[in-house]
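Next up: a single chain in structure tokens, the form predicted alone.
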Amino acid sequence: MLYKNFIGGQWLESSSKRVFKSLNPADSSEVIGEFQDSDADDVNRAVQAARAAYPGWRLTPAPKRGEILYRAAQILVSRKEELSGQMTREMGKVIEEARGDVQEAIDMTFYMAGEGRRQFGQTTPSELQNKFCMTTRAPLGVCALITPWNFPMAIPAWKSMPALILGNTIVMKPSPEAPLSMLNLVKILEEAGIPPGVVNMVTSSGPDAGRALVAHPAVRAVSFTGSTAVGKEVAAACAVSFKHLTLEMGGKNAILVMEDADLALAVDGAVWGGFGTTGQRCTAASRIVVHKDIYEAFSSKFVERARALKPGNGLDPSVQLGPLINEQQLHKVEEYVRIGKEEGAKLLTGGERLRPKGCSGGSFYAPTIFGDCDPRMRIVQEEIFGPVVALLPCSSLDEAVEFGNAVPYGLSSAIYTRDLNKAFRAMRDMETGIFYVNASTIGAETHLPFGGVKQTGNGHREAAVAALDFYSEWKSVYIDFSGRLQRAQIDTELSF
């Protein structure tokens, strides 16, 4: 099937007339669809459409904007199963996780619909008589939203819904590896009644369209989720014109398993954190720091559970491990496994390509665990984005925290312990934007801020009320009803 760009309320072919194919990573012989290979001309058309729609959308009352988002959320609910199946086909995650991805989009859309009546400011006393002071939120204008393939509907919803409820207009660009889910979200917004030009989408097979979007002078804000390397390029491009920028980038997340942990529960968390979405999450638990007193017992159970995971096409409800997104990512994982062996890490299980029955040409890789790792190893320091987990023995909580913080990233971390004091110390000392106690490193909820520190991001947060702060500016308002000139900090004498 041929899919088109959405610009100014119309579904259009790209200026280049070129298309690219999206393939099923579980079966590369299946073509999901053909998508427009857009260039800078298409990006400019989309931005200009968003720019033209901005005055009318900005002046649309926020509760009315919320009603459109509420209708979109209802449509998402009614089509959840269909959307989930299409997502599994285009990016490979098992159907249960695809349902969770769509549910996250539902949750965010309902949440932000409610913000149409909750864009609260502040009122505060003035230092002068007969003067009123307050703050209000003001939208930014045209926002560029660039999203990855691993959460192809949830992350576009994270970015688009807060931008829209505040009165911004948007141009979205999905990853070429999974464009269909964003396109489905855009179709639903169109059906819900979003005015022409408020939401625009361009697809492309390479980075040129994204670069043109980030550099466009009419774009006021950019929200990017992807690799740290590309995020640095985006930051440099935005700095030239002082665009607002939020970056959500890499992670190398750690679970700390203390000697008093519930061992079965900790293994559950390690399996889910390490191999959920085949390790292709920025919050994946790719490092497990285990106290030496239970290291052997934990390792044995963890390896046993990893070996038992069933790989295959994620549309099969019994499958627990889907494919990597493509051959390129599979080769990257293979290279890191080679590096791990050369570094002296002990391969406990995995380390090989899989070929499940019924999956022709799929990019499958076995759940892989390295034991007795050193914190300085590359497989411990660098994000692999695949089903590879490094185990690090430790001798104390202090050492576990030291190992946990000894990476360039700081997105998510977790501790398994029955000791409340240890839990609170780790919560305080781990350098991450998200922290879990007796739960894995994945599972963020839409009504809490999402984001990290260090090279994971640039200090902003997505989701919850925190997202409103990125997609709006505070405006301070002073209303003087004294009937005379009053000068703040100067006319401070009061008369009674």
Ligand code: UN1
Second form
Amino acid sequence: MLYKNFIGGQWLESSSKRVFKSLNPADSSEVIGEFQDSDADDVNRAVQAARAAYPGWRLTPAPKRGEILYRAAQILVSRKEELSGQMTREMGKVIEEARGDVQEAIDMTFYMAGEGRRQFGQTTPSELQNKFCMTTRAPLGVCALITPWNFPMAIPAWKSMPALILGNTIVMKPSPEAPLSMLNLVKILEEAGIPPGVVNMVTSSGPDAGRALVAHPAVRAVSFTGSTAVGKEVAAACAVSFKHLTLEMGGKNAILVMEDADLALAVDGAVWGGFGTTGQRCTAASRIVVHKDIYEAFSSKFVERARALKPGNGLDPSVQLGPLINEQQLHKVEEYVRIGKEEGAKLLTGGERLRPKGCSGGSFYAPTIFGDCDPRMRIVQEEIFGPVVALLPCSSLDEAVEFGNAVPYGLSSAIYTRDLNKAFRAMRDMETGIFYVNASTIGAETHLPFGGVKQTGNGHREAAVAALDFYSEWKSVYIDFSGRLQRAQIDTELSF
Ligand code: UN1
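Return the structure block for the form predicted in complex with this ligand; the form predicted alone was the one displayed.
In what comes next, the whole complex appears, and the chain from above leads the way.
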């Protein structure tokens, strides 16, 4: 199947005349489709289309924009099963999780549709008589949205829905590893009646189209989710023209398991957080800091559960562990396992490639746990983005928090404890944008701000009302109905 770019309401081939293939990571002999390998020309056309559509969309009443989003959400609901199956085939996550990904897109679309009738500003008294003050939100213009493959529908929805409901027009570029899910979302927006040019999408196999998009002078805002290394490059490119920028980058998230934790619950959380999506979430629990009093009991149960996970093609509902996204990612994981051994971490399970039955061409790796890790080890410091978890013994809550914070990232963290005091202290002291008590590090909901501190982000949040703040500018409005010149700060009647 040949898929095209979506520009100005039309499905178009790239001017490069090149295409690239997207493969099923569970079986690389299965081609998902051929996609346009777009170049700077295509990007320019998409941005121009978005620019041309902006005045009309900006002036479309927000509740009307919301109606289109409601329709899109309803179509997503009606096609959830089909969209989920396609997602599992294109990027490997097990079918139950693919349904979750589509559900997250549904939630975000309904949520932002509702913002069509909200987008509340403030009214506030003036310091002068016969003067009225209020704030309103104004859209930015053309927004460039660059998304990763690990949440191939949820993340495009996180970015596009708030941008659209506020009256911005968008150009999206998916990861070459999972373009189909974004394309499906775009098709649904088209079907829901989004006007031509409001939503545009270009696909590309390499970094050039993304670079051209970020550098384009007509782009006013960029939203990027991906690695910290690429995020740095995007930030530098945006800085020269003062483009608004939101970055969601790496994570090295910790679960703190205290001596009074419900052990079975903590193990459940570690398995889900560490090996869900095969560890390929920016929120994955890649470090577990365990109190020494329960360290042995915890690690033996955790290892047992990790070994029992069934790998394979995620379309089989009994499969619990899908493949890594590609061979390159598998080699990265192999390299980190080598580094971990060299650093002296104790390999408790895993550490090898898997070849599940019927998936000979897939990039599978065993759930891997390293014990007795030291906070300074590279496998504890660096994001691996695979099924590799480091266990760190600790001797107190203070030490657990210290270890938890001793990384360059700050996306998500969690504590398992029955002690309310410990839970609140950790909540206050963990340097992360997301914190869980007696739940794993993954599972953010769409109506709460999503994002992280330190090298995870640049101070913005996605989702929730926080997303509206990124995709709009405040306009402060003063209406003077006195009919005479009134001078703020000067014509004061009261003095102290
Ligand atoms: C990501 O890994 O980039 O909280 C996003 C979660 C999901 C989103 C993860 N709702 O794990």
